[in-house]
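Just the one chain here, laid out as structure tokens, in the form predicted alone.
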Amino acid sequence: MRFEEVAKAFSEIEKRSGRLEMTDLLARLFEKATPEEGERLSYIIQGELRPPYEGIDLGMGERFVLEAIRRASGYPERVVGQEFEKEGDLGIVAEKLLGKKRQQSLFQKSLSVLSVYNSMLKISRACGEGSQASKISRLVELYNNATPIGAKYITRFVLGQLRLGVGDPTVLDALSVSHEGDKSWREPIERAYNLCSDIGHVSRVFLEDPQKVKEFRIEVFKPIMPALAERLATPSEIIGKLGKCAVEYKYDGFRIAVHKKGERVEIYSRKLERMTAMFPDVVEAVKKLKPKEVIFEGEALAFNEEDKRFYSFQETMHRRRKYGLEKASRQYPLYLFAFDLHYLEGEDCTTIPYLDRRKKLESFLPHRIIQTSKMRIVEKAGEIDSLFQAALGMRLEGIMAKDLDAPYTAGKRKFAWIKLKKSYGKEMDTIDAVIVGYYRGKGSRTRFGFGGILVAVYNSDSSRFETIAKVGSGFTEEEMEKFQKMLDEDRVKRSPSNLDYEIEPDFWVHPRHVVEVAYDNITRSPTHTCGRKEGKGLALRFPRMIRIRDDKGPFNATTTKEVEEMHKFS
């Protein structure tokens, strides 16, 4: 499959806002793709070379791409820079200048999907002395053989700015449509994806033999998508929904999945990033656990031994630093509270009831710093409220109620789990939202260059982000400086292609940073687009910044559906 064909499809997708249209365009590509091409294509669509947990980074910034465009096009640095200043998109610059380049390659070959992917992989693996020069040379070689439209999307991919607005659900739908003409295969494809978090692998298996996705099994060191919880406002509603249920403390820590096979241990975040180096104490404790093969999930939380209290999420996040980790480990000692079991000695535990999973988990825990989460089976709302108050007294977030008979719903948000947080009562409520833009500082904030953020939530039905608030309060001076620097690096001239909006910030940014935002209630507003009906969307009233959620990615944030449910409680 020629890469130009893919680039033209991407161009058409950019012009579409409807998920069905995007699905059909991708389905046509998958129809023509070999299994190997389908695998690589799925990664490219998501702006990745491999699944996130492998941590592969192309490592090329704008400066290096500008140099590659200059060399390939023959235009002087001044002209390339002027075009970038004018367009604000190096993809468009590459398309324009390479379309009328001053020098032609003597030997030009047509680029295929596989050749582009393999070149990108080589760029990512270049390291050591001379690696940057090598990366630039490989990119120049790609440009020399690319059509103008191909160069546009090669550039955007290299910079992590593909901006197609295509979410994982759309790719899964497209695979089904490519085979059957409809979405009848979506459920088994999605289940396979949720069990391995590797969209390329699932695409290849499906295109080889669709029946194989129905036989998918959990594998150690392939993290599964975390189960998600629904919300209810009171203990009475929880009992009304679940009846007799398990109630666990909800720890405000770092949610991780632990994988062990023999002496090897790996730890993954809820964003599916490999975080093993961050938790050396946990790794050593896991190695001593009795099971030879196990996958379990828990919340890592720093504990202050002197004051006998849990540290805040922000303090726990000090463990994420790359340097001074040994000191941070001593200063913020961890407990890991395990709350679910995915796999044990060859058995897929996600298919068995929660209570059975819990008993198997307790069979080999606790062990040193790894404990099972506090859990009690209850039948009355008063019992839930008592546990809820006890959790708050320990400075925890609240509680999680769980259906005793439910399997583990990987990647799904169902009422198998229901969360009740301290913010649902008389205090403030919060959501996790994605930053899509920011504002200049005015008045006393002028010196920071930062005055607030525009945030959005994700609509999983349309695969688009929808704005919900302009947040201008809750920032410390230190945070304002941090936000200004962080968001300047992500600034772009155009709005994200998968964003619905009515108001514009001073600067747009790539939707990648997640923040927790508090608010008083949710109201209807013509200014925002979240869950828009009859010209009015949902908006947060008196939003305040609480913290950055480094542990969450844009697709792990609060969804439009959740906001609509929360609106009922406002």
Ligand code: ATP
Given for the second form:
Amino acid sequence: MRFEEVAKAFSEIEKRSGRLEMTDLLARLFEKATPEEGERLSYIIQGELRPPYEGIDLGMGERFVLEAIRRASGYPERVVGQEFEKEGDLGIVAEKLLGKKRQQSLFQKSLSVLSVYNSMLKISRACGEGSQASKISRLVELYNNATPIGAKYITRFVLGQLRLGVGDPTVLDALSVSHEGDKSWREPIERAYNLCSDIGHVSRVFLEDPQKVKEFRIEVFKPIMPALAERLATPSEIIGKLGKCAVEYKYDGFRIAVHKKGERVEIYSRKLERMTAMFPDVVEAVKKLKPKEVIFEGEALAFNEEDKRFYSFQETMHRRRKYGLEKASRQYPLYLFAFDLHYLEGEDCTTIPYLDRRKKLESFLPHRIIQTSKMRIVEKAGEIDSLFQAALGMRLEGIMAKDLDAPYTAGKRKFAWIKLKKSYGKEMDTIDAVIVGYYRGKGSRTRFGFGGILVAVYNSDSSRFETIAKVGSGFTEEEMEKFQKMLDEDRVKRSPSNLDYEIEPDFWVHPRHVVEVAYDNITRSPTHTCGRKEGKGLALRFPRMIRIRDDKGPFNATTTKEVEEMHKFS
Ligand code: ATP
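The structure above corresponds to the form predicted alone; please provide the structure of the form predicted in complex with ligand ATP.
The complete assembly is shown below, putting the previous chain first.
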């Protein structure tokens, strides 16, 4: 498959906002792709080269890309710089200047998807002395053989700015449509994806033989998509929904999945990144566990032995950064509260009921710093309330109620788990929103050049972001400086193509950073587009910045559906 064909499809996708049209365009590409091409294509569409837990970074900044464009196009540095100034997008600059190319390369060959992918993988793997020069040379070689439109998307890809606005669900739909003409294969494809979090791998398996996705199996060291909780406002609603259920403490720590096979142990974050080096204490304890092959998950947080209290996620991370891992491990020992089991000695446990998983988990825990989450089986709302109060007394966030018979709902937000948090009462409630733009500082803030952010939530039905608030308060001076710097780097000329908006910020940014925002209540407003009905969307009243959520990516932000639910409570 020629890369130009892919680039043309990308260009079409960028012009469309509807998910159905995007799905069809992608399905047409998958129809023509071999399994190997389909694998690479799926990674490229997501702006990746490999699954997130491999942590591959292309490592090319604008300066190096500018240099490659200069060399491939033959235009002087000044002209390339001026074009960049004018367009604000190096992809467009590459397309334009290579189109007018003065120096034709002698051996222009047509680029295939596989050759572009392989070159990019080599670029990402170049390291050590002279690696920047070799990265640039490889990019120049790609440019020499690329058509102008191909150069545009190669450029955006290496800069991490592809921004097609295609979420994973659309890719999964497109695979199904490419085979059957409809979404009938979506469910098994999605299940396979949720079990390995590797979209390229799933695409390849599916394109080789669709039946194989139905037999997909969990593998150690391929992280599973985390199950997510729904929320309800009161203990009686929970009993109304689940009846007899399990109630666990809800720990406000760092969610991790632990994978062990023999002597090897790896730890993955909620965002599926490999975080093993951050948790040497947990790794040591896991090595001593009885099972030879196991995957389980839990919440890691520090505990103060003296006053017998837990530290929150923020405090835990702050201490680990401040005192270094070793010292922090001694002074503020970390505990892992395991709450679910995915795999044990060759058995996929995600399909068995919660209570059976729990029993298996308890068969090898507690052990050293690894405990099981506190759990009780209850039948009455009053019992949930007592546990909830006890959790708050220990400075925990609240409780999680769990359906006794439910399987592990990887990657899905279901009523198999229901959260009840302290914030659902009169106190503050929060959402996790994606920054899509920011404002210049006014008045006393002029000196920071930063005046607040425009944030959006994710509509998982349409795969688009929808604005919900302009957040101007809750920032310390230090944070203002930090945000300014962070967002300046992400600034883009045009609004993100997958965003619905009514108001425009001073600067747009690529939707990437997730922040936790507190608010007083949710109201209807014509200014925002979240869950818009009859011209009015949902908006946060008195939004305040709480913290950056490094552990979440934009597609894990609060969804429009959740906001609609929360609107009912507020
Ligand atoms: P979400 O994970 O639902 O997108 P979030 O990360 O903001 O949202 P919460 O809404 O506070 O988290 O609640 C869900 C999270 O609670 C889980 O992702 C997990 O990290 C954490 N958690 C703490 N204790 C437990 C427990 N006992 N069982 C399951 N999850 C728990």
